[in-house]
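Here you get one chain, nothing else, as structure tokens; it is the form predicted alone.
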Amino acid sequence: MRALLLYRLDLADDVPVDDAVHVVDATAPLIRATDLGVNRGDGVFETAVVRHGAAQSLEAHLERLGRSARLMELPPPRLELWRAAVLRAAAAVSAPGVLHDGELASIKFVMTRGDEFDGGEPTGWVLGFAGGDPRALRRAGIRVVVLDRGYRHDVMRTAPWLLQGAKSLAYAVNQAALREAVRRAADDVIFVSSDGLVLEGPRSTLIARLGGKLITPPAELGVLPGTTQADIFAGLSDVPSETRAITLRELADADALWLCSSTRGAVPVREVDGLGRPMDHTLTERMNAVLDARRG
């Protein structure tokens, strides 16, 4: 991946949203040492890839990183200050001659509590980056294991305070998780509940095909509400689609499975726990036929 841009934002409520973005060079230091978003994981984040010089999705990340705050009791963020960062950031990194040859753009987008001392406004910034072209990794597919996230499937009802379902910037577990999986001689994970229920991947939302639907984890079993996973099930309005609870015996019964991300699109898994599993790679290519050619 490649720093394209990066801009720091001023959340305090009576700065302008014309004043409240800063150009800051990519490269230099932009966290001081006592921001909580460091020190504790304590922040938020989204990330949009960018297509047709437009953030993919944008209001549904929106409403995820306000749905997020409110879970972490962060202050709501000011959506439209954030939409304008990332609107001009989209615009800029689709300048001509700003990416190479097979890369393509993304949005990742950042608020933290602040400062742990201060005791002040959030910390905001946007950062515009450059990444690899997705295109083979959904024709060859990826090898998952099944990995125990250690939590029963109703933890945001009994323990809301784990804040399953945020997409928090405390991703210790997840990027363990996936070197767990790297031991295993894989590419990703799924998750699974304690009690035996299918839920998410470290960075990516679950599609399973099951006697011809389509179906995702519900959010209320904790897993991040799948913007990418969403658009799909709108666009393929002629495919049964259906959000439930997956138990581990449909996961093994399930004819195609698919983790699906902002950056990388719907990508086809093509074996779980060392065991073949079929692709379909027609479907495979409408999904992210639909996805591609989102405009905003």
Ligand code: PLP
Contents of the next structure:
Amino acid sequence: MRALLLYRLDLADDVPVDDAVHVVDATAPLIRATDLGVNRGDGVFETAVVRHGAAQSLEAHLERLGRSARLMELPPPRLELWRAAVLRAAAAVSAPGVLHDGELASIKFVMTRGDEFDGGEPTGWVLGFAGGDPRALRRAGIRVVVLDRGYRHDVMRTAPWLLQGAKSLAYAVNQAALREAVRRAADDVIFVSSDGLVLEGPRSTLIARLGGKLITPPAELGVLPGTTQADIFAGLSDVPSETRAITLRELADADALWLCSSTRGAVPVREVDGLGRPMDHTLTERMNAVLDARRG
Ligand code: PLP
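Take the protein just shown as the form predicted alone and give its structure as the form predicted together with this ligand.
Everything in the complex follows now, all chains and molecules, and the chain you saw is the first one.
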């Protein structure tokens, strides 16, 4: 991955949008050592992929940024400012010559609770970066392992302070789960609740096909509402779909599985816990055609 551009945002309410976005050196330090985002993972973020000069599904990402901020009792993000900054970044990384062959640009936007010592405004920035082209992965599929997330399916209601379902900066657990997958000769993870309901990946939404229907677990189980999954369900209007709980038994019985995310699109699962699984390449291609065609 390669940093392409960086904007520092001034998040004080009274600064006009046009004056609040500051272009800074993408490779220079930006965060103070006392920022709660780095010290405590106390902040929220989004990552949108850029195609056709636009950040895809931007409104859904902005809405989810607001939702995560609400769950974490952060000040509500000024969406008109974040929208303007991300649109500007998406246009800049789409200029001719910025990307090398085989690269795909994304925009990550981050809001932390601000400085631990000074209090004051949240800290905000927008990073444009180049990542790899996901096409090979979409064809080859991925091997996953099923890992216990350690929380019951009702954790959002019974223990909201655990912040399940918020896209917080605290991804160290997700990273550790991905390392565990590699130790088990896999590429990715499907988390399950401690009482046996299927959840999501550490950085993706699960879709399972059961009885001809595409099914994804509901946000109430403490998973992120996926922008990619939502656009797949909306775009494939001829394929029945449903949002409901999926049991481990159903995961074993599903005739196809995908992990979906903004940067990779829909990636089929080819192995679960070492057992080969069928992949539907035709439907995978249709899903990704819907995703790649989005112009905002
Ligand atoms: N679930 C988790 C935990 C994630 O981190 C992500 C994306 O990073 C997703 C789901 C997929 O979300 P989206 O499709 O909006 O990228």
